[in-house]
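In the block that follows, a single chain appears as structure tokens, in the form predicted on its own.
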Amino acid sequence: MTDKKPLSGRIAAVTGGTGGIGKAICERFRREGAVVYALDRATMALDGIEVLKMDVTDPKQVDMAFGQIRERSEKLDILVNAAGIEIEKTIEDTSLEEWNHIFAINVTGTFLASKSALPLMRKSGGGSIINFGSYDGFIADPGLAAYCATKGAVHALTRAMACDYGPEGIRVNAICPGYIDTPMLQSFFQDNGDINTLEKAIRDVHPMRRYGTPDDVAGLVNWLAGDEARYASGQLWVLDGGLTAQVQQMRL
């Protein structure tokens, strides 16, 4: 007899899978039995999960990406909007454009998979949509305007999603993670001079004294996709090894 994995006959697909958090979500839901497709832009070979090309920001991609996952597999159980990007600047340096180009990705991005996938959870009986905001999202770094506002957009639609698709036994989420150990953190370290110097004071400003990895995130995300996180929605979880529990922050 073989142990049936905690997802098995599940279908999952995650927005930005292909980048350092969207990527190590797809694998552990991989090893954890579902059916993954990973939705990007960059369309890199992930081993056993579907690649299925889609921006976020074009809604006739986004239909287009999932009625693939309809033909596939007929329904979903479980999204997780990660496509996401920063701009590290303030308001008087950030322009319209750029504005609106973050806004389309980390807001509109996430509103617009999560109407697409909703028709499909529906054919599961419910279902499990886990969205991307950020400790920036409850206070501010220095630099990072634009970036937010986006996620305190985000909390916001995902209290509001939950609200509104709980009856129908869809669960939403939000995870909040800190400093993590992606592409968009190691740019933010060779844009801001010594980065042995600043990777060592962002280590030392968390109570854990490290900063997080992507499978510290897909942990969390796999918990929210299963079973035994079934009585979880409207939540706005940070994952920051402590780092907002502090009374004063340490300025970096």
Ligand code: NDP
The other form holds:
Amino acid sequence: MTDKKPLSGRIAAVTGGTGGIGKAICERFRREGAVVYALDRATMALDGIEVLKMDVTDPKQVDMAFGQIRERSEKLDILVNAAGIEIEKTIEDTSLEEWNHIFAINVTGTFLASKSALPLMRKSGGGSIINFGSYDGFIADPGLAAYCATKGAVHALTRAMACDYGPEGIRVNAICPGYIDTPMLQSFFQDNGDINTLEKAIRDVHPMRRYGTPDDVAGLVNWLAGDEARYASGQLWVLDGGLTAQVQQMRL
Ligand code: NDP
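What about the form predicted together with the named molecule, after the form predicted on its own?
Whole complex next, starting from this chain.
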């Protein structure tokens, strides 16, 4: 007799699915038994995971990717909106083009992928959408103005979607990570001075004395995706090793 895995029979799509956090989520879902589609700009081979090329800012590419999921799997149970970029600037240094670009990926991308996913979730009789906010959507890191604004928008969109689709059994939550060790964080370190000093300073300011890993995030995403979280919706789940529980943040 084979043990049924928790996500057996579930179909999952992850935008930004080949990125630092997205890849860990795809691999966790696969281990839990789901059929997984990683949707990303670049296609790279991921073991046991179908990677579809999709730019979240392009409605045609989004339609096409979800059309492929419909053809192959007929339905969708889980959508994770993890595609995102960061721009490290104040508003004066941010061009209108850069402002529109980051909103197009972080906010409009979440809107477009969710719009295409909803009809497929109805075919499943419900589902779970997990958006990516950030602790920067609650409090601000200096020099990240446009990024902070996009994450605040994702938080509000998450609550609105949860209200609209809860009656159909579709739960919508956002994960709001602190510092997670991915290419995005490494690029942030590189742009802000001596890496070793900065990494230690950041670790030391966390009550847990470390920053997070993609697998830490995948654990919470996996819980929100599954049946154990059946009553969890409309919430912003901060995952930051206790960082924002403190009165004072470090200054970078
Ligand atoms: P990564 O840069 O490692 O991964 C992001 C992924 O999104 C990449 O694969 C990237 O592709 C993809 N992507 C970017 N633009 C598009 C696009 N237009 N269409 C499709 N895919 C795109 O970042 P993380 O894994 O660290 O971040 C994942 C999410 O978590 C983001 O929303 C981020 O804002 C959020 N987050 C991350 C934190 C951290 O400390 N790492 C903290 C708080 C929130 P490509 O490589 O081609 O650019």
